[in-house]
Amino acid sequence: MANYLLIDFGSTFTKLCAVNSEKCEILGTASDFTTVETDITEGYQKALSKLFEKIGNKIKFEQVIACSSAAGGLKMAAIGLVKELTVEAAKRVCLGAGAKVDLVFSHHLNQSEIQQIITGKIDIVLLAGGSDGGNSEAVIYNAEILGKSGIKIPVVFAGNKSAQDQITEIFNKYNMNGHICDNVMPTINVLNITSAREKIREIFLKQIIEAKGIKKIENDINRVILPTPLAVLDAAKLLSEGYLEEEGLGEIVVVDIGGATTDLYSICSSSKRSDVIIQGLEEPFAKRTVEGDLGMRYSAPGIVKSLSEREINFINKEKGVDIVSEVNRRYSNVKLLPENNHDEFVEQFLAEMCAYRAMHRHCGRINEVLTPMGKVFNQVGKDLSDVSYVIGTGGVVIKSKKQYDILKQTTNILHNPSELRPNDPEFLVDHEYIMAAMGLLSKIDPMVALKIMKKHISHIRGRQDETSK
């Protein structure tokens, strides 16, 4: 009987899903704080403790692998050329592998800039910068730069190819920890992420996981093999494309709403409409994002931050709460969990925030422009409004009693015709927790990953189902 044992070591929690792949079910699921401040360890084990004491501990496990963003999760810099493209290309690369991209840098670094990836202890440098053939002589400026600052965390160069061999002479006469992959625009908006990312991938494998404390675990797990994004990217595609004779949902969105960040996820098509120019870059058909700023507990204060003072005093006023001391109390105190109504009303009142935020800058554009042969429609981004299911998942959402409210806030609320949001989508709960786990899963059994997120990932039609449960 094959029985898995699925970990994420996620900022706040460490959870645990326990699955079997012959009946396709889960067994159990627990969690934990985790621990990486002191040992990791620590959370694992009070989080073992509790799926034993549900499932028995008599059963076997045939593996145990893991995906983590604790102790920020993979941080990186992205640095390109000109902003509108390689530094936007940079930086969905980093995006989709999984990691949160800190600082964004275009055209020449300067010693500032420099001294941020020290002081942000950025774990990797993405250096990107001219479509091949193009400008190379901005890339190796800044390789150069790089290099003589001593900075000695991964650089992975993925520019201009003509670039290649001086890049390479620079990384070893700096003796960098540098690393050359292909072009992530080798021609102007069009964009090659799979050599960088799996790059990415690698060193993310064979040296951040030591650097982040989770290599003190290797003993008790077979291994840790992504960044928990990228699981629940991963989880994500699957369940909307399905797999062999298992069909998929077809288009969705997920918002993962973390303590650290607030994670979109898109899967679908760019646009569908014959009347637009896409302007930009082309998007990808499974996008992510993540918003840094937008967390229910480290990254709280970004809520207020992105709030005008005339916004906080109205809020203060009809909502009835001091929105500034109730997000510092939460940045003060991650480990704080809602104690009576109050607090439930509050935490309520973020989620719903950073849902809303979070999609009004994932989703697409469109405006109507008037030229003298007629109407033009102009689209940047992606065109999200015929998404079929948005799915909801993270802490807050799965407690929260008004998980509608919530995922609706992802919708076309306030009838903007030119944010390209879900029109009218079905809503689908990741009650148990479990998309990153299968995302784990679908490395091992895709078929079995696909089947039980069908099962356990359920739907919500309104307020009235919700009241109902």
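This structure is a prediction, so every number in the text was calculated from the model and none was measured. If you superpose the two forms and keep the largest set of C-alpha atoms that fall within 1.5 Å, you have the rigid core. Residue numbers count along the first chain shown, from 1. What changes on going to the form predicted in complex with the partner chain:
Superposition on the rigid core between these two forms places the CA atom of K58 2 Å or more away from its counterpart. After superposing the rigid core, the Cα of E247 is displaced by less than 2 Å between these two forms.
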The other form holds:
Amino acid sequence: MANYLLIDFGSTFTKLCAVNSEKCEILGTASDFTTVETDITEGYQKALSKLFEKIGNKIKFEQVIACSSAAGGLKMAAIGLVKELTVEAAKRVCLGAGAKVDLVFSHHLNQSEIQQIITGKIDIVLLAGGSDGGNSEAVIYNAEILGKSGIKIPVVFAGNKSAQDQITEIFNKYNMNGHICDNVMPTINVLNITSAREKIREIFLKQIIEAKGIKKIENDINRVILPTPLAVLDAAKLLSEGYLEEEGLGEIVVVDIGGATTDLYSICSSSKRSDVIIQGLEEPFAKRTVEGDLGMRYSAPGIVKSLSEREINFINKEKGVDIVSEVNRRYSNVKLLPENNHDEFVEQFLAEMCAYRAMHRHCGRINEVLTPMGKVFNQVGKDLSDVSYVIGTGGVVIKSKKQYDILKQTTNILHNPSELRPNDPEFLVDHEYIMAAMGLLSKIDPMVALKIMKKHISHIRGRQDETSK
Amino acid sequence: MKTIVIGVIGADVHAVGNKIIEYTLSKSGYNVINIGVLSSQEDFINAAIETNADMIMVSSLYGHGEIDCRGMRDKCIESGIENILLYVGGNIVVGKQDFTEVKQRFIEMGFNRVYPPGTSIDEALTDFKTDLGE
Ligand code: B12
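I have the form predicted alone already, so could you send the form predicted in complex with the partner chain?
Now the full complex is given, and it begins with the chain already shown.
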């Protein structure tokens, strides 16, 4: 009998998922509040008792592994040279490593930016800049100024390879916690994620987890292996690609609407068309974007921030709510649970806005250029038109009575016909909230993780009839 | 090795000459960064900054070169690569205009060298060598 316990120390909830690998079954799930401020074991023990209660008895686990986004998650600063190139590449590497990118800087750093890195409680700095053989002046300047500031947090250098030796010297000279890896953009518009991402993961395991108060729980669990978003990304990749003879779902999009952020994952190629000219930095096949201003609680005010007064009045009248006070209520009480129809109605509306907006920022755009030979298309970003499935996860999606209406927003082109949103996907929901857990399980037993996901990530509730489609 | 950024500016999709230029320059011993067709001024400048390029070579074939190139030197100055060599060639304006005037206008815009239609890359190679101090 192989029983595994998979834990997600989230920012608000500690979520447990017990799995039996022989039967390919979920034995049970349970959750309680994350208690990282006091002692993380408290919340964990509470959730564990609930879990045992549900299962009916105390069972032994072969392995207990966890992912974490507690205590602010993995907070990174991405530094590059030019905004559209190495800055963007550095940002994508951080996001692909499951980090929150709190700070983004370009060109030469100044003292105020250095201060922001220090006061912003950044966990890791990713320093990029220059293609291989290209500009090395900027990264050397930036390494030097970071060194002089006495920063002790890990600095990962992933810039121009020709500058590596000088950067190593600077790391040594200032006794920095420095790490060298491959350039995130070795040549113009080519993205190289792997080396830097693995380095970030390694540092997260060795150095960050301790600082996040998770060390305390080390005796109870075997290991914390991933930042939570990376676990979700790994799960999404597995579900899309399949494993050995077990087929995956093909190209997918996952939308995860949380309290603090809305995360979007797309597992697909940039374009399948031969009549487009693709511009800009190469897109990762497995791409994650994070919207720090779109969330159901901490970030609820962000949802209305970009609306004009007219739009707010329109919504208030149309929906019969006071949207500004509703988002503020959620912001000031992040533990709020919907109590009545009115609350549910507002939750639904906010979730729809998050899904719509997050996709607006994630998907690519296409424009026509006319020639006598016909149209030529110019594409920037990823073309999601052909993805087969859009999968919803996160508390608000799972609890919603109208899941279709939330997920449908990811395909809503509205006023932007140039947006390459999913065209006609099927909608699925992670009803048991297991994606992060399955990302963890995929590290031990990918086959079981895949089979469980295929069984439990299933059709939506509240599908509208065809006319409203 | 000297680095040259090449590409076709504006909404211009003429791709054939661009490939020939890449081939010729690479064979002549340059590190060529080809950003391809449909490239904006910013695309050229960004690539030049990241690669620490010595020269930007703009192609324009469809006749709107003058509009597409306007202000490019100013952007280079703003971006800290004020001394980079700027070349332009192809069919940079519409029809048969007096090229000395055309050339003068591009020189005033800050281009170092301006080539009339029909100039091949091989013909321009000696200018590169002089300007790059080789
Ligand atoms: C093929 C072609 C097309 C194809 C392009 C296919 C493709 N994706 O490549 C299609 C059909 C799409 C097309 C469309 C158009 N085209 Co067209 N096209 C041509 C054609 C017939 C050949 C171009 C070519 O490939 N030449 C071969 C290559 C090797 O030569 P090249 O491009 O000139 O490049 C060489 C030199 O110019 C030089 N060079 C280039 N850049 C630089 C830079 C420097 C610094 C130096 C030193 C040298 C240099 O070196 C290159 C290599 O040897 C030319 C006519 C011609 N014979 O040139 C018209 C031509 C370029 N097109 C023309 C026009 C007007 C158009 C359209 C606007 C037509 C329309 N009304 O819609 C559209 C524009 C589309 C767009 N948005 O870009 C005009 C331009 C007129 C002008 N500038 O005054 C031309 C000259 C035809 C004409 N005589 O009217 N076109």
